[in-house]
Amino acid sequence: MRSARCDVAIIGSGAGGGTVAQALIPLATQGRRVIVFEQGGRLEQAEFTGIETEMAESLYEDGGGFLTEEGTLSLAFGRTFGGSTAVYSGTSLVPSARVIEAWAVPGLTHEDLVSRCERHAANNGVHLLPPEQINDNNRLFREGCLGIGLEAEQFPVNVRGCRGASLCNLGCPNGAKQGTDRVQLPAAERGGVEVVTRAEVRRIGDRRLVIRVERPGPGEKGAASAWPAGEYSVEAPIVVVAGGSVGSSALLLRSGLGSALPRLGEGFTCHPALILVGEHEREITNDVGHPKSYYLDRSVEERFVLETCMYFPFVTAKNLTGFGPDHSTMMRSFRRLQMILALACDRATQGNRISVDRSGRPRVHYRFTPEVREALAAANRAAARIFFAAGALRVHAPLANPPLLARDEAARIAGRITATAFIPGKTSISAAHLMGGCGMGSSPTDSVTDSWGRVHGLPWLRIADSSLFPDSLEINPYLTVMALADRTANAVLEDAGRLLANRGTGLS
């Protein structure tokens, strides 16, 4: 085993991981080994083909077919260079004051978080699209929504030169989207960190990781690591584990810490999802222009928020409920379709948690509550007739059976959707906001860090990443994993002087 050393260790490359990386470029500058352990591979901008299965088997884990325990609930999670931030769409919400202070995590302040929210949209060029890039599913959503009351609001989108080619979810293309691997990361690499790709972090000790890197695979996209392959043993006094909400709880049960903070891998929260399609007269743009441009919030009325989207022929396929005839009668009119993406707002709930197995290799538990069955039913209902008021032909409604309702069934969608149709294993639900496991607050029987990503205990270990999340957060994550990691930086600079006393630079 090779042996390294560092100052501060920071683990995954993702929107925590890429923000605390570009807010600690002092320490780099003040000649401190900082260095991202990313376990996935650094795509090159041509490597971005579009083609889906290529992409989601190089870019996610598991392909995007991460399953929980159960079998009924498909979790995606980015892999790569710049973690979710390069599969997502690009959505950048500020939370509510609503649910951070429902959070009542003692010192964050919601004042706090929209500020630190604000000064990361303004870097990563967050703004609203012009009318003349919103496309024909988007448009018809608004439309929809007007038409039975509701009014939709605009997302804003964190892209700059976006060309449309609707593959936000395989990695853009034409690197238009200002993911942390377009902004963070090439900020602290010219600032003096470092970044080693196919590192997989396997343990944490006192101050040291045991770090895997893996060359390449035959065909594999990527460039090689930076890093010879082969097993390390990495010192670092300063560690900031941001792996996402299941990655980084899985590797602190694995490392041994679960005895000393009960509550670690529990309050895993996901927003569960059903996408959900109108068939139209007419051919629609949907894979041409930005994908995600209006959201329909109704988390406080009915705990659900309904949102624009795009998905390739694969993922909707497995989607559609049903085989046979209707489900081909479907598919064979995709260029027709609209879609709609429905989520759930689920709260932390006793027993959705996420374990490690013998191997180490995370396990993720989760069971459908009631009310998060009558929140999908809920909003596969306001779909449906956002759909028909928008003017489609039929819709498909996996809470229905059978799952097609023509558009002269309008008036009985009440009767027609009911949560008493959902049979978990059998209903296709995926998920993509996963949430919680390292909870903040304030002590070791209630959460795993404070309000800082301070690990109660361990002064030297840091979290940074949507598993602070202590529940729900009701909105698309992304800016407020970044106001959080921004929180931890802060603090490891404040605290760096005494982590790092009496010891050299990191430089070897």
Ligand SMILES: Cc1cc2nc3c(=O)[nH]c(=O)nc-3n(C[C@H](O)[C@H](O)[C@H](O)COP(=O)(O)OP(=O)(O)OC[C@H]3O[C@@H](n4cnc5c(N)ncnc54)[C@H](O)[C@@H]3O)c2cc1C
Contents of the next structure:
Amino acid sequence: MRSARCDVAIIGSGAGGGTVAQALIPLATQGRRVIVFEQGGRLEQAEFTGIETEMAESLYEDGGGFLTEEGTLSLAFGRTFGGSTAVYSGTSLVPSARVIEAWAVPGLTHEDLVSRCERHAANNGVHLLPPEQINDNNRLFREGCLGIGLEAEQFPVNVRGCRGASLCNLGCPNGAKQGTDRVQLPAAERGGVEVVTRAEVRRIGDRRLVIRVERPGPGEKGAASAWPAGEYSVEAPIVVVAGGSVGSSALLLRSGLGSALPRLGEGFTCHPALILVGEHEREITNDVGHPKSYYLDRSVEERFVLETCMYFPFVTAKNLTGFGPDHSTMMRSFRRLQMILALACDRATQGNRISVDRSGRPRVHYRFTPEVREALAAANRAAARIFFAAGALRVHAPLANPPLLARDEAARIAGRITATAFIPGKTSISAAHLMGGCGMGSSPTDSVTDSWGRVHGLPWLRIADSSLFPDSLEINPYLTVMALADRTANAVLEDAGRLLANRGTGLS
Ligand SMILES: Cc1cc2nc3c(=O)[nH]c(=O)nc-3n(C[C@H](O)[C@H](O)[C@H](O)COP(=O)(O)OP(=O)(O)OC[C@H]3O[C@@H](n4cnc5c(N)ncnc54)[C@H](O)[C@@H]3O)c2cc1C
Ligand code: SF4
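Output block for the form predicted in complex with the ligand, input the form predicted on its own:
In what comes next, the whole complex appears, and the chain from above leads the way.
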């Protein structure tokens, strides 16, 4: 095993890790060695081809289909330079005061989070797209909402020079989306922070990491790592874990920290989501234009959020309930399909958690509560009404039985769509907003860290990612992840003098 030293090790390069990397430039400038270890590869711009199967394999954990233990929910999260920000849609919302106050984390205020979110939003070029860049799918959603007496809100998005390729979830082929791969990580590297890709942190000991660096496989996209392949023992007096909700929890659990931190892995939430489609008479420009411009927030009234979306043929086929002629007819009308994503605002619930198997691989346990099933049914009903109000001929609603609703059934939606049609394992459901596992709070009995990402009882160990959420956020989370990571980085800078005392510049 080879040995190496650094002053600060950051594990993961996504929304959290990238933010910390940029914020720690002052340490690198002082001659401290700051390294980001990312298990995924780093792709060249030309390698973002937009081809569904090849990009899913290159950018996501398990190709985007990580299954929960119960086999009833698939989780999408990134495994690449930039983490999930390489595949997110870039919708950029600030958290609500209602949710942050309900989290009741001592020392965490809504005001502080919002000001940090706003700074990152400005840095990432967040803005509202002008009307000429709103495509039919989004226009129809807005019209449909108005048709049923509800006002959709426009998503601010973080794009610069968006060419409307609609491929955001496969990695932007035009370099327009301002994820950490485009903004924070390149800035950090210019400031002297190192990024080592294909470097999976296997375990964390006392200020020491065990890391495995891999070569790219035959035909695999992405450059080789900056470090030769092999096993490394890396000394790091400060360790910031930012492997995402599942990755961070699994790493800490397989490192044996669970006994001192009984809440580790607990409190997992994910906004479980379903795709609905409405078939129109004419073609809809959905595969052209930014895919996500509008949303309808019903989190307070009915515990769901509806968003516009554009899913690729494979994902759409997988998500349409049913088989045979009905399924095939819907898929043949792909170019005439309007699409809506329905997300439930789930709550941290006992039993929904992350664990590891004997080899240290993450396992996610998730059961749908009656409240989540009801929220998804209400979301299906609202989406069906929106489709019909926008002029759809037929609607495919996974929680209708049978799932296809004809236009003349529009008045009977309440009876046709119910939570009883939700059959775990048969109803296709997925999630991309993974939260919790290393939640913030006041002591080890209720949490893993304090409100500044300091792990209870281990002053050298910090968390800076979506695993910090003590409960679900009820909106798209990346800006809040960045704001929390920013707080963790501030605390690292504050404590660095003490934690790095008696060390040289750390260069090995
Ligand atoms: C398809 C999709 C669309 C989304 N769209 C939006 C959106 O429009 N707006 C929004 O607000 N949010 C969106 N999200 C959610 C958002 O991307 C995430 O909430 C956010 O990126 C989470 O940040 P993170 O730092 O916690 O984890 P990630 O960004 O997932 O980064 C974690 C990184 O850590 C690495 N890692 C994990 N374990 C290890 C280890 N042991 N060693 C080394 N590296 C490790 C992983 O490979 C990964 O690259 C979307 C997510 C997905 C998947
Ligand atoms: S819609 Fe814009 S941001 Fe998304 S992939 Fe296309 S060019 Fe990139």
